[in-house]
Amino acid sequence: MIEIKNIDAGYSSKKILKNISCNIAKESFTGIIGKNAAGKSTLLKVLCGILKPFSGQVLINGHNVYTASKKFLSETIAFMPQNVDMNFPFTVKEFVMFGRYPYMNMFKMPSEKDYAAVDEILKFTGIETFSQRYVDELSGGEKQKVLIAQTIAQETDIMVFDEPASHLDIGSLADILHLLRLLNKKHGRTIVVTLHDLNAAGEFCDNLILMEDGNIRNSGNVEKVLNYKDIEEVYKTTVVVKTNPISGKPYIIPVSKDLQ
């Protein structure tokens, strides 16, 4: 579904991504991992057509995202960025309705179909109980669910999330990633997500892309990517990689420098 070909990209004259190439399969759940400033968020912006690269191209079902129409992009790929300002006097339901914008009529007034879609999404994400509260009154975990609900409301086959579980406790993190996994497994959405938590990435994602200094260090299934050698070299620390006895997925234990 997604082909990323020989991408060089960055900001002004500073190159961040260096000849990046990879494919993301239809209906896959792909996590992008790596240290801060590795190029993860930049890659997402290039993928969604928000940032035009210096060279290379991104194809979605054969369509170049940089020459495709805004209508095609808005109906094909949805993007949830980091650090969205939610200090607005809107209720949760009103805020989620903004995700229906590409489908509204020329006067941008919601139809019965839009209201029905939002009601269904509120239930799916478990936020219908506080749908009349104002978004600026919500906790961090509640805000993340509302942002995800707005992204879902766009009804695209591809959904891209930049750090959707950052700064959340372990329970809220699990709730968010379980929700994305349901979108992937039960509703056939292609999910691309950046994560800092390696163990969460290994547990919930099917495939990983490990980035280092604007390059792809490794990619493939979680067992292939979460190996101790690559993790130690990328993150500059000693780790032990074990297998979760319940899920069979790898998990990583950092080793104290006192013991190294």
The other form holds:
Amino acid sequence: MIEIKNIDAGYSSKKILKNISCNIAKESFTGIIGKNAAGKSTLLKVLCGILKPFSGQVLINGHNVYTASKKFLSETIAFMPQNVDMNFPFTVKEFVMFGRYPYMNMFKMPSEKDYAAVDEILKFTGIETFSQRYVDELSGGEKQKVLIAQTIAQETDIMVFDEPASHLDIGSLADILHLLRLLNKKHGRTIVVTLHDLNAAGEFCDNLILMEDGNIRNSGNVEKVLNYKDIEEVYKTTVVVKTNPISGKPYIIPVSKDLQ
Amino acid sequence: MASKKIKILIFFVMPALAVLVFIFSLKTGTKDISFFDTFKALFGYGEESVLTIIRQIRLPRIIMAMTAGAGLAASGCVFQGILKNPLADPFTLGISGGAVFGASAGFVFGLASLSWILIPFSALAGAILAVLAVYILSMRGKFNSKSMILSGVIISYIFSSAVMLVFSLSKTNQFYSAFVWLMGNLSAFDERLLPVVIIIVLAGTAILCLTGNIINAITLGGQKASTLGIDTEKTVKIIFLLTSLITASCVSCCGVIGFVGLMMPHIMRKIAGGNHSLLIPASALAGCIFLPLCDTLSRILFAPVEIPVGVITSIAGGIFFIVLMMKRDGEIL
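Please show me the structure of the same protein in the form predicted in complex with its partner chain, now that we have looked at it in the form predicted alone.
Below, the chain from earlier opens the complete complex, with every other chain and molecule after it.
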């Protein structure tokens, strides 16, 4: 259970999050949506203990994220930032192994257990076919999968992903979000993810948090948050909300201004 | 290359090559000595003149070359990792600038004639000054790679202007000594420094070899490293000071030997991949092979005239780099 209590946060003097409070239940799948610069990534950084808020606190199972030890955090919450540097020619397998870092011994050498875990994750994420290729030579979609595999390798109860599906074609997008759903439904991980694509958010997440200018505009299950009124006001455009005939989840299409 | 082959290369082939280079460098020179006589002399038997050449002239110099080669290459590899920039080298952060300034000032103020230890000492003082300046400047940017590289570049510029100032005030003979030193030279160091340098460089390099996985995690960037449980700022500070100490010890004895710290990690990365837990020892071994070879070349190429080893390392490294670049479809980084 993650409790976010009265968070004010931002960078140097600029305040981005304004008095945010919400709870994220254990083993839930939560999507955070909102316009650019609404504070989605900032909220994730505060949640993971990377960015210290000006005031307020984040409790994970009752432990304050900013006073908890790095060891506790690294074994409880894994984070995939939007920007991970991939400048060096690590093989995919080596790169995924870095996610095992919190479990390595004093000399930070991987054990048999770490190798076994990485092999399993390579299979789970479907990247074992290119496990010996260098990460700096992969395509965008492949890189994204490798980064997700690295985050999964940390084997934490809570996994947080910042835009895991940006710039991907619809097939890769569905692949990656399905993977996160499996982690949630089969392995009981708590998943928090920011998404730009409202339809992907509606289809794959169970709960949504809609952010606007550093505040939470609406939160709850997908059907509650994806109503045309809130979406139109936040995104300042006319939309139609329909129901996916197969999954029963809501989807959204914008309406062209000259056709209204 | 498969990881098993890489391990065989690093832990068996390269050490064997290092031993071969050691023996080859010992026997080769203005006076060529046979393998048999070289071995005999190494263990203290044989003619007096051969004993002197092998044990007193060539041996310390080759040991210094191997030590400095390993230290510079390992430091270069680590700098490239923590700065997340494959073009960094041990001198990116101004250490060489500081050392050159210290040594040139030493030559110009006539310290060389006072005591043997004053030139290496003033070089070390200059290097430490530069490291401290970069350290303090980087603190404002919380030791991220940008703030460190920027501080390093600024400090290097300031020191190179200071060197020009010192040179413009100097006399011709002092200028020459300083100039030779500046190009990197393995013939001029004092043997009494050798044990100290060996201890610092080898112990430091051994520690660096153990930090491979920490550096791997740091290359992912501060946010990811932080959620993996690493205090990036603190770790980078400690590693920066350690690598600076290694580089400064090498530079204060041998001058500025360029390209070893940049090229060795680069070449090994092409062969062995980017994993720093293998790459750091591999680079150290490569430096340990490359520098004595270059030094031997510098002794025999224009014998009896010796050219500064820094010239050879830069030319050899540059040519090797060009070949590598042509092979790899122009992809250097």
